[in-house]
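Just one chain is shown here, as C-alpha cells, and it is the form predicted alone.
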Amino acid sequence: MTVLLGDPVLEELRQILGPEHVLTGKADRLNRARVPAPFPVHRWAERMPDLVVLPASTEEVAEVLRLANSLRIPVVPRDGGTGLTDGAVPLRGGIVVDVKRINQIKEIDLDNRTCTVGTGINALKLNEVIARHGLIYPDDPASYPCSLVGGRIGTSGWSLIGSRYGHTRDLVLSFDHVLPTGRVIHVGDGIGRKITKSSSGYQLKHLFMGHQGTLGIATEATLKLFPKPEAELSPFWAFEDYDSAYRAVGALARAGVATFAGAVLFDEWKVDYLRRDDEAYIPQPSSVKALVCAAMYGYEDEVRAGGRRLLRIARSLGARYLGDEISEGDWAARHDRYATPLHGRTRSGQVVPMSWHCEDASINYTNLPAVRLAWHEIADRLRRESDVFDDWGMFAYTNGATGADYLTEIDIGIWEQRLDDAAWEAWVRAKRDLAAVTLAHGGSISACHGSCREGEVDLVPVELGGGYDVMLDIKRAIDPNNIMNPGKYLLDQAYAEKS
C-alpha cells in the first residue's frame, strides 16, 4: 500500500534532518526507484517512493525509523543502488533512506589493522586513503567503484578476490545497526568492535547481513584491513571446448596455491557474446569456445612462484595462454563490464538497447556442467518466445580456495522498452525455472545478489525449509509493524499468520 505523506510528517522529517535533506521532487524519487537490473518500466509508477531522506548519522537514521514506525510508514534503505535483486526498490512507496552522507572514515587503526567507517563510503574511496598506509580493504565486487559498504552488508556481497581474502561477511568485523523501532544495536564477530572471535551468546552479525533491508539499516562498520598486495598476476587462457576449461578451472582452484585469489570460467555462449558485443574485449578466433582467468595477490616472490605452478597446470589441460597484455587488460577491466553500455540482439541480429539481468546461484563444482545446459535451455526457450530476450552466456567464479562451490551466473539481456505484462510474466516464469534447476542440483538460489526478485523468491521457502518459518518469526519479532522494505522475501506472511 502506498502511503501518502502529509505535511506534518514532512515537517517532522525536516526538523530531524534539515529541509535540504528531505527530497520530494519527482526526479529525486525516480532516481532512487530502481536498480540496474531489468525493471517493469510499463509499471514504473507502482514502485515510486513518496520521498527521500539523506541522514548524516546513526542518530538521524534512528529518529527517522522511530517516526516511520510510529506512523506505520514503509522504509527502504538505499546505499549505492547497485543491487541486482530489487532490495533497494520500493514496493509500497514510503520513505527511501539514502545513506550516502554517512560516508566518514572515523578511525584507521594501524596496529590492529582495522578501520571504522560510515556505511555510505565505498571500497574504492576507502582504499585510496588507506593505500597511503600500505593497506587494502579487499572487498572487490564488479560494482567496486560505486557500491557502498552498507549495501555490501545488506546483500552479504561477493568479492571477486574472495578466495584469497573472504567475502563481505568475512571482512566486516562489526557494525552498528538501527532496528525498525529506532533502537541501535552493535553486532560483530566478537563483543567489541575489533574482536574477531567470541562465543558469548548468539552470533547475530550474520542475521543482519544479507537481509535486503528487511531488518533495519547498518550505519557504521569496522572492517578488516590487509597488507596492500605487492604484486598481482591474472593469467588468461583460451580453450577449444568447455569441458577442458571446466577441468582446468577446477584443477587451478584445488592446487592449494596460497596466493590464489579466484578464478573465473566463461562458457561458449559468453565467449560469443564477448566476441560480438563487448567493445573492451579483444576478439578471439572462432576455435576458442571457453576462457579461464585466474588471479593471484601477494608478495612478488610468492606470486611469481605460484603463477608458474598455475601456468603449468593450465597448459597440461590444453590451455593456450593469451599473453601478458590481454591477461592484464582483462583483469583490470573486470569492474568496467558492470557499466558497459548495454545492448543485445534480436533473433535476426538487429542491435537494440537491452538491460542486463544476471541470475546467480551457488553450485557445487561437480554440478556445473549439468546446470549450464539446463539454464541455457531455459534461456533458449525465452529466445524462441520473444525478441525481448537475448542470451549473454554464463560464467562461474570460484568461492573458496578448495573450489568446492562456484558463484554461477547466466546473463540475459532484456529489451525493457518492449516489456509488457506477457513478456514480464515469461521472464518471471523463467527465473522461477532457473532457481528450480539450482535446487534440483543441490545448490543455493543466490551466492551473491540475494533472491528477493519475482520468480526466484517463490522458491526461497523451499530452499530454507523449516528455516523459513524461523525467518518469519524473526521478521515479526524485530519489525512488529512491517515497516522495513515490506513485500520483500514474501515476509508479509509473517503478519498474515499473526492476524
Second form
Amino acid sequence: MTVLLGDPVLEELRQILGPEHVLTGKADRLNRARVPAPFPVHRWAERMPDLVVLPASTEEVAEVLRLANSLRIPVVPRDGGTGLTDGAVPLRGGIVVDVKRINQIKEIDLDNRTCTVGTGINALKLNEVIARHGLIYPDDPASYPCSLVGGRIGTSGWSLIGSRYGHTRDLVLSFDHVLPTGRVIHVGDGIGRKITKSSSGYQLKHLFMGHQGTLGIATEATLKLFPKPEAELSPFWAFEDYDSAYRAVGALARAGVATFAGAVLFDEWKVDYLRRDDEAYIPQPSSVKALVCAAMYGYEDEVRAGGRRLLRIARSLGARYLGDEISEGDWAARHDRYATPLHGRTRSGQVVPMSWHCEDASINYTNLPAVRLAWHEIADRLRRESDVFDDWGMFAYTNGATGADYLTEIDIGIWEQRLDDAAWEAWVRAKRDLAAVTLAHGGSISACHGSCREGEVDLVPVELGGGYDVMLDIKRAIDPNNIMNPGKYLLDQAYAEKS
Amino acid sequence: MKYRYQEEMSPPPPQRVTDVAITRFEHVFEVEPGLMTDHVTQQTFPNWDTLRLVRSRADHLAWMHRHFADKVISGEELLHDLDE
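Would you generate the structure of this protein in the form predicted together with its partner chain, following the form predicted alone above?
After this comes the whole thing, all chains and molecules, with the earlier chain placed first.
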C-alpha cells in the first residue's frame, strides 16, 4: 500500500537535504520509476514513488533512513536504474533515494592501486579520470555508459570482461553501507578499505552485495584498479552449426590464456536476429548458424601471443574468421543495447518498436545445449500466443577461465504499447518456466541481474532451500520494520512469520 | 559546396542484400522498406544525414575501443602470421 507523505515529512527531509534536493514533481518521480525492460507498463502508475531525495553524503543517506525507519516509510535506492529485474522500481510508493550526487572521486591510490569513490559515479566517468594515470577500473556491464557503482553493488553485477579481471564482487574491495535503521557500517574483507583477502569473521561484503536494495544503501566504495591495457583483440568467428560453435567456445575458455577476458556464444536464433534487426547488422550467408567472439586485453606482446593461440584453436574447430571490420565493430558495440532504439517483428515480418528483456541464468557448460532448446520452446510458445513477443535469441558468456559455467541469456522483444494483463500473465508464466528449466539443469536463476521479478522470484526459495530461510532471518534482523525496498524477493514472508 | 535539394533527397537505388535488408550506401544496411509500413514507417533523410549518422557511429565505436585499450590488434594480421 502506498504511503501518503504529509507535509511534516517533506519539511523534515528538506531540512536534512536542502529544499532543492527533495523532488515531488510527477516527471521527477516518473523518471525514477522507469527501467529499460518493461515491467507491466500498462500499470506504471502502481510503481510511482511519493517523492525523490538526492542526498550528497553518507550522513545524509543515514538521516533519511533514520527518518523513514521511524515513520515506517518504504525506501528504494536508485542508481543508474539499468537493472532488468526491477530492483530500483518502487512497489509500495515511499521515498526513492537517488544517489547520483554522491559521485566524487575521493582518492586515487597509485601505490596500492585502488580508488575510493561515491557510489553515484559510473565506471565510464571514473575511467576517463584514471586513464590519465594509466589505470582502468574494468567493470564492464552492457550498461557501462550509464550504470553506477552503487547499482553494480546492489545487483552484484556481471562484467563482460570478467574472465580476465573478475566481476563486481571481485572488483569492489570494500564499501560504506547504511543499514535500514540509519546505522553506518563498513564492509569488506576485514575492516580495511583496501584489503583483498581476509579470514576475519563472516564475509559480510557478499551479504551486502546483490541484495537489490533490501538491506540498505552503499554510499562510498573502494575499488581495485588495473593497468590500462595496451592492446585489445576481439575476433568474431562464424560456424555452420551450433554444436561446432559450442565446442569451440568451450575450448577457448579452457585454453588457459592469461589475457583471455571473455567469450560469447551466439545461437542460431540470435544470428537470425542479428541478420534482421541488430543495429550493427551482420550480413552473413544463411549457412552461418552460430557465432563465437572472444576478447583479450593486456600488453601488446602478450595479446599477440595469446591471440595466435586462440585463433589456431578456433580454426582447428571449424571457425571462419569474420574479418577485422565486423570483429572490431561488433565488440565495441557491446554496450549499445541501452542506447539504441530497439525493434522486433510481428509474425508477418513487420517492424515494431520493442523493448529488450533478457532472462539470465548461470548454467554449467555441459548443460548449455539442453537449456537452449528448452528455453526456445518457451519463447516459441510466447511467440505463438501473441505478436507482443519476439524471440531475439540466446547468448552464453563465460564466467571464468575454467569455462565451468556461463551467464546464459535469452532475449525477448516486448511490444510495450500492446502489453495488457493477458500478455503480462503469459510473460510471467514464461519466466517461471524458464527459471524451472534452469533449476532442473542444476543452474542458478540469475548470474547477472538478480531474480526479484514476478515469475522467476517464485522459484528463488526452491533454489536456495534452507538458505532462503536464513535470508528471511537476516532480513528481519537487519530491517526490523521492512522499510527497505519492501515486496522484493518475497521477503515480506519474514514479517508474516514473525507475526 | 552548394546544397542541391533534389540530389540530396534522392538516395542511390537500393541493392537487395537478403529478403529483409537492402543497402544504398556501401556498408550501410537498412531494413527492407516493405517491412516498415504498418507500425513503424521510414523517415526521409537527406543523404548527408544518413552518412553523418554512420560516421557518428563509427566515431563512437572507435572511442569505445580507446576507452578500454590503447590499440586494437588486427586478427587478420595474426592469421597471416599463422599461415606463414
